[in-house]
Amino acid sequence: MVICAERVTKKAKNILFIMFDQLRWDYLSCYGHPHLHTPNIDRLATMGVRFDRAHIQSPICGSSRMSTYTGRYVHSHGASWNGIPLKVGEVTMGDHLRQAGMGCWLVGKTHMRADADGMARLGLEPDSLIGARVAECGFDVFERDDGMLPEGPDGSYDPDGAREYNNYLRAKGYESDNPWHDFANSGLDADGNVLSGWFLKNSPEPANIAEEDSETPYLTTRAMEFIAGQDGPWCCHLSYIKPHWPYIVPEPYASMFGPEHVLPVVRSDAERQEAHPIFKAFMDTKVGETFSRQDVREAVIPAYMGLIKQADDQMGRLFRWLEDTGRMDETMIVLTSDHGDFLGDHWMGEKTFFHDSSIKVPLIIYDPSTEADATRGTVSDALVESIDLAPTFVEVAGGTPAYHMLEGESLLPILHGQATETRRGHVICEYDFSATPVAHLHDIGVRDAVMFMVADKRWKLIHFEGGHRPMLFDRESDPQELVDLGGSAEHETVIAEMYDKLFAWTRRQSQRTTRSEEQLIEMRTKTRRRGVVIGVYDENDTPLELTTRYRGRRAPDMKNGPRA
């Protein structure tokens, strides 16, 4: 007699939420890069779903992350640039997950600034449990490392940056007042002089640090230490600092790639000569001018690729450990980035504009659940936003997403083969550059230094405040986004249709976060059953049960006041 083994049903118990900083979507081999082979990340894609149309909500670290962590657009949460605090009262991924019974921990970067004034107003002490969570974007912190410890004449950009990492390096023998800079992010010449990674000419130099002590392996180790101490259920936000600048990497990665591996730049002379005035202002920044040089690209991009190759190797190390410890079959793994990097494309450096080089990100989700078996190794063409991750995680934790707060939508229907598209017909990205040198140099007022992007699968429209014409790209016929159709009379109808989508988004109800739709529907009739009678002429014009407290009652005549 043959006894059929009962099929074991798998379910995601935990979430490993991996975010890289400034990782372009097309710098992974599973997304088509011809020279940069990333077999470990590619393998994750074969185990899950790779999303080809994942978009961030703002092309800058802080505001992009705040949207991901809150599940809300920048217009809703208000933390519109680096250093602008997420206001007290914003409900975050950690808040939602803890309510569903799942812990939510940070290992790495958030770029969060605490709303110190708001906390003081409410009497929230930073060292209290609630105060610490409010100050840390809703996460419980295993280790926060925002990664950078730059220093200038006015002090440090982030005095707490790389704090624990610097302590680790000093304990290992890297003696310096700032080993993050002198060793992890700088080279060394033959005479012992530090070759600072801040200067792009030094990007080809190997970082003066043993590879296993550099930032990416360090954070991988810290994540493994965190996970090893958990019983679950847990969400671990493993937030890497690299491949964000400074662009410098230790050996063997510093020698892996050269100028011959640098892809042709995506730009045209016409694009620059006919540039929209705001776009031109961004082209003309120092970083834009620098990355427009081919010698700079040939110095920087091989180092950038080396940082990504190191990251992929660390993914291999992490995934093998999860498998060896039996955790792979119970852990959802999400791998993404907070934004991309122009790297000279469109005459730009950095990420602060709306081309796909910047606002399109890799997104790979591995769900060990049995329900996800049908979609393993597939590629999704759905329009996805970073704000979709929070409701997805809530559902994995067994909760019901609070969609009166969360503006994204769960991706579980796609992961489980129940849907092929999201419900949205367009994606949104916002950028507030009012605190940047671009606004200062061009004397752009604070209210005018704002721009919005709305894009569907065919068209991308960019709106600028200040009375400027829009920009428009045809994503089908011009996938490299080189031809701006925003001033084309032939495309006025398309522009009007895209503006309709943008205006519909601005009219959404996003600030009513204290009542759910179900509660609002209940409230429609609640007051009638609690004695509020409006517009009723005769007691017989309304159901008896609603007015029983007002019928058949008697009272003495008090028109002349109480009797003595």
Contents of the next structure:
2 protein chains.
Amino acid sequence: MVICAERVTKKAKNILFIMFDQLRWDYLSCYGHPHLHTPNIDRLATMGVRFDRAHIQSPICGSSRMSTYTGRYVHSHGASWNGIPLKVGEVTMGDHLRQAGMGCWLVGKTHMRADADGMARLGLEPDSLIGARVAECGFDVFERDDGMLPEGPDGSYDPDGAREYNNYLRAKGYESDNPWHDFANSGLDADGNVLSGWFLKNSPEPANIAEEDSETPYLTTRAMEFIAGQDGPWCCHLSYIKPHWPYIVPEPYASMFGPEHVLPVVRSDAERQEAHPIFKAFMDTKVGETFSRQDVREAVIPAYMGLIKQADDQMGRLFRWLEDTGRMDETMIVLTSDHGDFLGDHWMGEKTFFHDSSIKVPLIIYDPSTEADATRGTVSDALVESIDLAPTFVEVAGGTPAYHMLEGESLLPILHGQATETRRGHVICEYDFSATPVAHLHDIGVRDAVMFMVADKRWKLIHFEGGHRPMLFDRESDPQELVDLGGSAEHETVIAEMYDKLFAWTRRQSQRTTRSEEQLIEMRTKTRRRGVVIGVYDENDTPLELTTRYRGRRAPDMKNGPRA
Amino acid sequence: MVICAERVTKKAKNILFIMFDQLRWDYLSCYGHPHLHTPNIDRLATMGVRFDRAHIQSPICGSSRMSTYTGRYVHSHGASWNGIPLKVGEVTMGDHLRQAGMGCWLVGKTHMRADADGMARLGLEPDSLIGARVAECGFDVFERDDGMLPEGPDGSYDPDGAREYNNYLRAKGYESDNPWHDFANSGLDADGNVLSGWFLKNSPEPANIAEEDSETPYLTTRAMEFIAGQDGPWCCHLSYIKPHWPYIVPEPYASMFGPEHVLPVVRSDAERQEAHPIFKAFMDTKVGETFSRQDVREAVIPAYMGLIKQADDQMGRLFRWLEDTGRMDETMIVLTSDHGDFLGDHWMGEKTFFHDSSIKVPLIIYDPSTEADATRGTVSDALVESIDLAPTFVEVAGGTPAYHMLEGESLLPILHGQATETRRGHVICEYDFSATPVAHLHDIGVRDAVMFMVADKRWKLIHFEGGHRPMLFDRESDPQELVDLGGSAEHETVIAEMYDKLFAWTRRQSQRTTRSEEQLIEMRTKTRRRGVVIGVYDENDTPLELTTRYRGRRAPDMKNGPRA
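Alright, leaving the form predicted alone aside, put up the form predicted together with another copy of the chain.
Let's see the whole complex now, leading with the same chain.
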């Protein structure tokens, strides 16, 4: 009797696509944070590949996500700011995956704004299957939770925000017309007054909610409920709201970090004094000025860290559950963020500019496939963009990425040790601030309130519409990006070279999406064989078979018409 | 008794949008042709404005038309060659006009290829009202006639081509399986053999058809039938097939012109010997070589002129009918072409390059409105693009052009004597030859087989993807475009300036089509009033009314959860 020792070949069958919101790339211990220990995420990195140069396509939630979900640059899909709808007709990750036989589901946030006008124009009903997918950026919705229910004098920015979550909280006894605000995102003083998390001074307060009922555990539970009910190949976009503001976290995370854990601010006086006028306009915003205060940083950053620590614990819970239920061996896990957070660095708050604090994100991909064994625990310094995820997922689903629509490139060659770099050699990021208060304050027209970033491993160039000089950073000698070389005569050549890259990118055929490369090549020789023969003087000018239908035909004389 | 002399104010109510196919800008007597007298078109010019610098967006039928019909550059809509479908979701002239209360109908050719995949993805049925419009580039179809039924060994390039017209011919007694070919587009020898118009040697033959049954009179009749049945405001796109090849015309037009009327060819030996490699690749095509022969020019050009003469006579018939039926005073008439024809100039046939022979078109606009009285009979040398027509038509229809979608600009200010120039200062033309035999022959990749032209009144720059030097023409000192200055060191500054214009154009936000400029500006101040307050440390950091909902709230202590 011969016993065959057969090697078990593993293969990713499903995809768990985890996105955090506003998680800075360097606020995880595997990315080097000295105080914020994230052992569960770090462990995922040891099981897969940790990307050290992962860039998003726009430093704002909605536009970054629309790029991730379509696999296309902002300049290509046009949803260039929060609240600018993704136009009907754009093809999404969900469309591509379903075509490859994989479901694509949402648990959490997308920041999608439906193109209601476009849908009406095409007669797409929001409650039809197709209409619902178009309205939800291609996802089938298990639960949509964009993570906030803000309320102001003119109503709510997102009246449907946190709807299911609010129902959950109310059902659990959190009595309020907006428990998302009053419990999950606020503290409480000794007199029973709600200390709103919208006010940064309240960030050090513990959120007035049982930890297991707060947003991150809630969405983790919802993802497990979704996954438990699935059979066939699925992609689950588990899209967390946190550590995005309001910056407030329940105990025990509220007390875990204090001012002593706040890293020194990264900025210089020269940077502020000599700032490029558009950069200065952003520094001068309320949020820039507020986060430039050390008391604010000391109030906010410990809460931000607590939110991340909580996220890491939830990752531990989720990964253990996947292991316990036998799913770890058949599920690719992708963990990333939609953008970072300045947190006071560079005299800035929020994310709406192009420093690494904002436009680099953590990206860890664990691929259970045997082919990925060679790269487990490695770090890739390839120049990666968030648009690379969609084609990667299509390949995992067994499909062929439609590169005439998808502008990223599959990361599987890197994950499988067949490549160490992406092919493009640079990354692009864009920011359209035409709909922002900054443009209002400085009276900048909607065509001029636009910026582009192009970066390779050495240089980062920022171009501004409206006639300004560019900004330039040397990413090697100045990794903290404190010295803007955009006006330096010595760097004219570098600036010109980076502009050449940007120009080549802007010329790409991003809208030629209805014919694939293969189809275009096939068309090259097809037309003549379908009867169109041009520049042919007589029958000997072209292979005879092409004109069979034009020769040897007979007809009556009809020059004077049928009555002749 | 006082008699009030009341001035009658006229206003354009309808639009007759006439397009010829492959009609060179300078083959009309009002544009200076010395032998080809076109009194009816010339008369329209005396009644309106003749544009002397009208440019199309791409020197190929389909792409040029998709730009005209969407009001958007090829780079924006992506239908960059014949047979590359216009992607579902693109908004058309018809959509804009219907929104303004004007119908938009087709009588003739569009070269539209429907995005069948995109329609299926969105569940749009081609036989539904919306689906049919999407499939027909936004037009309601009175008659679609793309003007040919070619036949080759692999079937037909357009199996539906000339369908209604073939039915008409058969009903009139033209017996054949393809009367379009055998009668309308072929001659006949004395022995009853069909002399196919596909062979240029047969161009001098009279087409074997009664003149009134040939394509141009047929479509004119169809347009009159359409117009006669209309009440409300309508735009009728009367889109002729001719003088596009097959170059053949019935009597009396077949005998009107001879080799003595063929203008001297415009070319130089140096032009051919020192040709830019991509330009040379086009010269070296079969059609380039064929049209470089004087015998071919002498065979083809008289037929081409005959087709135009016939077109002019049909214009006379049509305009008289409009006058006789009282419609002339309420109908804007626009007459143009989709591109020109090299006809052997520059060692080229066909149109697929950027010389004026190809990318300039006649454009005459007669506006019956009283406001246009000031400009009747004038010539405008404004830099006009074919994408300017859609916004012009929207204004005529009483609407406001949606300039976040439409990339042209209304010509009404010029027509009404309020402006003499368009605002942009340059024109753009594009050619994607990735699906052509030239790319096949020279093994050029689909991303490299793309060219862009940017021109102002003085300079014309042509950029080629794939690493080639540009071409440059001085339109003032070298109006025949015989001297390519693209490699001239003396012109480096000019080349750089033209490249700057092209670069600025490529960076435009062409896909930000779901929010208007007004909406973007409104958004600038809206978000904070809907509850999103960021960078606010305490309640004194922001107007109190913005945080009313976040202050003065009370809650029970829930930190330990509902059971506490």
